[in-house]
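A lone chain, given as structure tokens: the form predicted on its own.
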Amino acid sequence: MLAYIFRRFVYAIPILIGVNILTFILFFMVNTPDQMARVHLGDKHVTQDAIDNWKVQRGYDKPLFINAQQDATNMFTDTIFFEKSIKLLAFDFGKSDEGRNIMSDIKERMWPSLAVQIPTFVIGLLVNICFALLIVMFRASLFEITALTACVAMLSISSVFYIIGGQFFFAKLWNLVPISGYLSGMEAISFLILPIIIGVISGVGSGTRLYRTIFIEEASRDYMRTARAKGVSELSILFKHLLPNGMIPILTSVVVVIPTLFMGSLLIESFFGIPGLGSYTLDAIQAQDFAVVRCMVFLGACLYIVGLLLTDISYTLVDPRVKLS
């Protein structure tokens, strides 16, 4: 097991380097340091001296990859890529283009994101699995047709519709919860209720259909027919046989998501004014803050790799036949 984990981390190094390089290239394909300076200085008619001064202060006055003016030893190190991106591999995030410590911002903003994402993830998972089991239980009935129709309808509706509709009815019209904002401590609960509900509802359609497909495939196996032939009750079949054996494919889509929960949701955090990492990333994109964008993309790649590793490890817990070596 330890050897397998070590190999996976070794394999992750070239992936992270590739993500780092690709993010750097894509960002500077559509932005130049001069454009970034104009955005941050907030004046389209700013002088060239002010632009040059901004670039010098933030290290954007150097070449991107190769500094031909330096000798062979400093040709690749005295560049924007080396100073801004290579340090990410050591998780040295540095400062944003606005001068803020990025790691401090991440530590501060991850908690609001987790406060929204963890309840949404747990409640949504339970709701989707239970609803999918219920559909399988009443298979080939009017209930299944109605439920699947509702799932398709929910899939066809944009998440923005749920957000705006929820804010209008629950916050503005009925005054049950605040329309947006966030407070620390227990006072945050009133601001989190609506985003969590909307997050769960918006994922019911896709989640239920996925788990229903998994359970129906599992329900057609021989051990299920044998259990029914022995007179085992339908509830026992569903929860003692069908659900445990259907957990392996479910883990594929679930465990990989767990490490990325603290990255937050761009839409929900932006619409509800929650100061999490989702809104932090979106603000950085709008402000063309390359330092923050590259850190968040790199961090997302790291977490996704960790999620894949946790998925493989979780297989051994659910199915003893699976061995990692």
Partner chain sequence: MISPVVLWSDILIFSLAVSVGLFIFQVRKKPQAKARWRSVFESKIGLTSFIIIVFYVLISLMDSVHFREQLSQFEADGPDQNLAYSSEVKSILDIALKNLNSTTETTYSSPFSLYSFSKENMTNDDGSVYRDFIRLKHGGAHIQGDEERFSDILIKSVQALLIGLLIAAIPVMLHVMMRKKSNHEEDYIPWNVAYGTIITLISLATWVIILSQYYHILGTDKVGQDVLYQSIKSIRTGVLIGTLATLVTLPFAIILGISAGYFKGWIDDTVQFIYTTLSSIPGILLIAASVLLIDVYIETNPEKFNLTILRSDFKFIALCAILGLTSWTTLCRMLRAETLKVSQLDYVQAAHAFGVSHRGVIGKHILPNVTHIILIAVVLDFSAFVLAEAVLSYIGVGVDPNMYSWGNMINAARSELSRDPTVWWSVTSAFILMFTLVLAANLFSDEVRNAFDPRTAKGNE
Given for the second form:
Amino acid sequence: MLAYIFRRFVYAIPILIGVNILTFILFFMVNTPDQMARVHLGDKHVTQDAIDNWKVQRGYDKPLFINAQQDATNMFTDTIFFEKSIKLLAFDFGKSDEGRNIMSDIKERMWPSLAVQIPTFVIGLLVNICFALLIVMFRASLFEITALTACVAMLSISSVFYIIGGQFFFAKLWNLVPISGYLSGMEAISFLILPIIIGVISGVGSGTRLYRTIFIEEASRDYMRTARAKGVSELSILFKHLLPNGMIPILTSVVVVIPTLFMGSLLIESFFGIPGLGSYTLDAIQAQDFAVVRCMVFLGACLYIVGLLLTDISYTLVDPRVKLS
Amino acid sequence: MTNIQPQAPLLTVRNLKIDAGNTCLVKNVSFDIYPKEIFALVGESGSGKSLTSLSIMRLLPEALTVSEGEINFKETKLFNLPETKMNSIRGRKIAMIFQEPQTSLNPVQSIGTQLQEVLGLHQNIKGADLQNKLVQLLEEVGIPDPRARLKWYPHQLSGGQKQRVMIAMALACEPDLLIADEPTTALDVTIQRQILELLDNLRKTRNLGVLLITHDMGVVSEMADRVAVMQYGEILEQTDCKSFFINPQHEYSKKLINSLPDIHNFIQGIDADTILKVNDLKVWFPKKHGILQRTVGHTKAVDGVSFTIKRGKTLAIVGESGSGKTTAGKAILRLNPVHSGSIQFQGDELVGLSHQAFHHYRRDIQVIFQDPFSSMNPRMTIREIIEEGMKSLKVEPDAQAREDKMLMLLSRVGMLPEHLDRYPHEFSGGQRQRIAIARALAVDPKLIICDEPTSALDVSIRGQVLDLLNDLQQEIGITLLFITHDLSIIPHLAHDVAVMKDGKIVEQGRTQQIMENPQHEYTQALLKAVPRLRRA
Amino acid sequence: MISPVVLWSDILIFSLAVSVGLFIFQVRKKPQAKARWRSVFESKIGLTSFIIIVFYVLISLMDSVHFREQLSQFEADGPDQNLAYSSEVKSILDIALKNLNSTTETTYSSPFSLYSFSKENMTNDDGSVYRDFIRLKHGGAHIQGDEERFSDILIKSVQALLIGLLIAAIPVMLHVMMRKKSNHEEDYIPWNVAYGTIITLISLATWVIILSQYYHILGTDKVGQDVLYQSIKSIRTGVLIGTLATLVTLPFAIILGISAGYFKGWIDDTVQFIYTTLSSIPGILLIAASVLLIDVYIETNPEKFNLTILRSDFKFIALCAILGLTSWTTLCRMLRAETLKVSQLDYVQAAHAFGVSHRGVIGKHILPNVTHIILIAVVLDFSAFVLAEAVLSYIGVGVDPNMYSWGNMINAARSELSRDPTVWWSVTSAFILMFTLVLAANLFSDEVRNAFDPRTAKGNE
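With the form predicted on its own in hand, show me what the form predicted together with its partner chain looks like.
And the full complex, kicking off with our chain again.
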């Protein structure tokens, strides 16, 4: 088990390096720092001095790979590639183009993100599984047709509309909750209710449908017939055989997203003004702050890899057939 | 065999009719089962025998309905019971075991939990008593070290052991009737023998009525007290076992009985020159381990096998699942990599040849696969399927010549010219296997490797396909390497036989010599396990 | 005189339409594929959603023939002079919607309204300034006032619907007659449902066209532009982003997925490495980063994009490419898994035994037997991309702000919704049009899945 985890971490290294090289190519080679500076400084008639100055402030003035002016190891370390890319591997995120410390920003803004994301995830999972079980229980009935139609309709609506609609009805029309904003501590709850509800609702359509397919597939297996032949009642078949077996593919499919919950939701956070990592990322995109975007890309990749690892581990925990080796 | 005393039947089935929408699948089925007897319901795929058994348990798939008839268990009318009452009959009074032990157990529950579930539903035992009862049940069905095995999961058990657990589960609440739906079809012959013996013992010790559903006349002949033959959803004939085999009434029953090959009638081999010589063939698959996934050992699927095949003759390689017989065949075809050893075809060494160099020999060595449903691309017409090899091996460059040859081959294997433009799914298993034979013959091979070509077919079809292969050999002198697990077909077919176990050949020689005077204990066990017909 | 303007996206969408046509032609020859498609169209939902999708596609094809009009004042200058063309690029659809585009108001007005949405400063005859709702220039200009409005709308609606029915009746009647004549082929399609859908769509379209001559039936936006016009023009963006981005995913997913599953070994390792790396990057960030880079490219090379539309078209195609490049991994993974399975099957082994080349095995045995996965993914991806456009445009990394798109409309709607009273019609129109398209695509993909997925397919082989 430990050897397996260690091996997976070893495998993760080339992937992280791959991510790094890809982002490096995207951010520094497709467009030169000069071009970035021009875009940032906005005005079309910027002087070369201003550009150079902008580059020096942010450390973009160094050569890409090899610094011929330095000697020995500094030849490689005093370069953009080393400073901006290699250092990410050690989780040294450096400063944003605005000059703020990215790591401390992340530490501060991850909590509001988690406050929205974790309840949304847990409640959403429960709601979807319940709906899916209900649909499976009333198979081949009018209820099933109605529920499935509703699911297709719900997953055909863009999440943007859920947010707009939710804000309009709950907050503006009926004044139940504040439209947007955030406070720390317990007062945050009133600001969190609506984003969580909307997060859950916007996922119901696709989630329920997916889980129903999984349950239906499980329900057609031979051991379900064995259970019936044993004289087990339909209700306990549902909870004792169908649910535990169906939970394996469900759990293992959702585990991969758990670490990425940390990254926050771009849409929900920006619509509701929640100062989490999602809106942080969005602000960076809109302000064209490449340093932050680069860090978030790297962070996301790390979390995804952790998610893959957790998926494998969760398999061994819930499925006795799987042994890691 | 037990004598049946006249007593009240356990189960009576009267005029059963099962429909799927407007199609009638089972009709007019009536029979009785008495305590302590084994009643065999015999039929081929699609005869409705399994549906009949499921309807007794009221476990028919939702799309099917019982439209007529009644089933009584002792005094109880099963079709009138509410679902909750029915649940107290299932597992307690009537129990059932299924064909596929591999998938019939819940994979994520330990076998102890699954056994416990039945007991918990129907009996009130707790604590140490419960544990003892579980252990005793597993002991009774012959699971070694039962106390430890209770915590095991199904995947840790072998197929035969899983079926034993299924039987233990079925017998846990001491039911009066056991329905066994093809209980041994998915198992190897030696395991089949053990399970059948277990069933036979249990019904004696437990006074159990058994409804045995099977397609295997050998099994029927050894196990059953009474027999009913089903075809197209109807019972053709119903009688006691002895008179059934002595004097079958119905044409179809005769056909089924005759489908069992006569194992005392051998074809005689005359010596001929060697066409294929396999020497110390090893097919090993690497096992990877550790952080760097180094190869730390090998799974030795085929481990030093040597045999020769004579031109125009048939060599049968016999073995149970996992013996490496299929792997060896595929290695000759270069569908599996060879680890070491030598394969000489007409004196030419094949091992170590480059991809291109081997291409030359492809037209000489051909193959027929076990499963006729997966051996043909469902999206190609029969014409495209047969033509493919001729084109790629450049057998008949001329399109008209190809066409003529395909028509000739089709008629030779008993198919019609218009079948050329149909798709595989339009044909039955036996027809597909004929097409597969035609496909192999199309490139004029000298050697055909037949990998269990009949085991996926219904018994009444098997004989026809085997006869076709025999005739072809006599006509065009083709050499066959016949891979099979079924010893009973060998005398009729093979001149020589090699018995494989765990990747090695344990015994080989003339078929008659091996069948009549087996030396190795495994061969002896194998021969003993084959269910036989008690001929009059 | 007009000067045709050919955008890259126009070329792509038309060549795509042609290849779809060729595909259909091919399918007609394969009896199995034909039977499966037949079962898609035998279902009422499948047929209805297909017709709706075709309706959207036709609108976007009409909107993909672009030209520039000649500026009239130069016309007299003689033929050998360099003609000057308007910098405004129009499409055939614009001709059909001419009235909509030209009838701009000054600011917001609600659907069917005669007056502006908010009070404006106005000068009285006597020079005094007062605040009131101004009468719209175009919306309902033909009637006296609010009291006439309702009856006018009613009468016009009835007229429009009657005309629509008449127009729709022509193709339907023609088709009915054709079917009566050629009665030899077995009829399996629920034609009545098809007729119903077509009649509804045509009547609705006629109603919209006629009523929009007199009213802004979906209101106007901040700068007084007709919202209906924007919503219809956005159809092309939605349909194109769905189809083109899906098109980009295909070669990557198919080539890499099948080679990984078929050749195994180092090729498999490499492909797995590529798609794990790519899918480990949060998709939206990768898209955002790439779009930002495209922006930088456009801004630093302004000379290459002399027309606004060329610029937005370049960005649009780049966006489709980026969306496609970041979304092929799921399909690739599925194809790899399926190829691994299929290449173990006996018929592939038999082909090897016959010495069929790798190309032959992949082309004849593997590809035809994984097509159903590709097909299901294509239809599902389409709706996913249409939805993605809205989110991306909202974030600011979507299509060019100068381009009409539902995403841009929704983006604008954020400030409209916070006004009091709320301006709701922009977002509602975008919602309705988008929802219809995505719902139709999702329903269609369900039917395709039912027909093609071996686990659910009724007629198995």
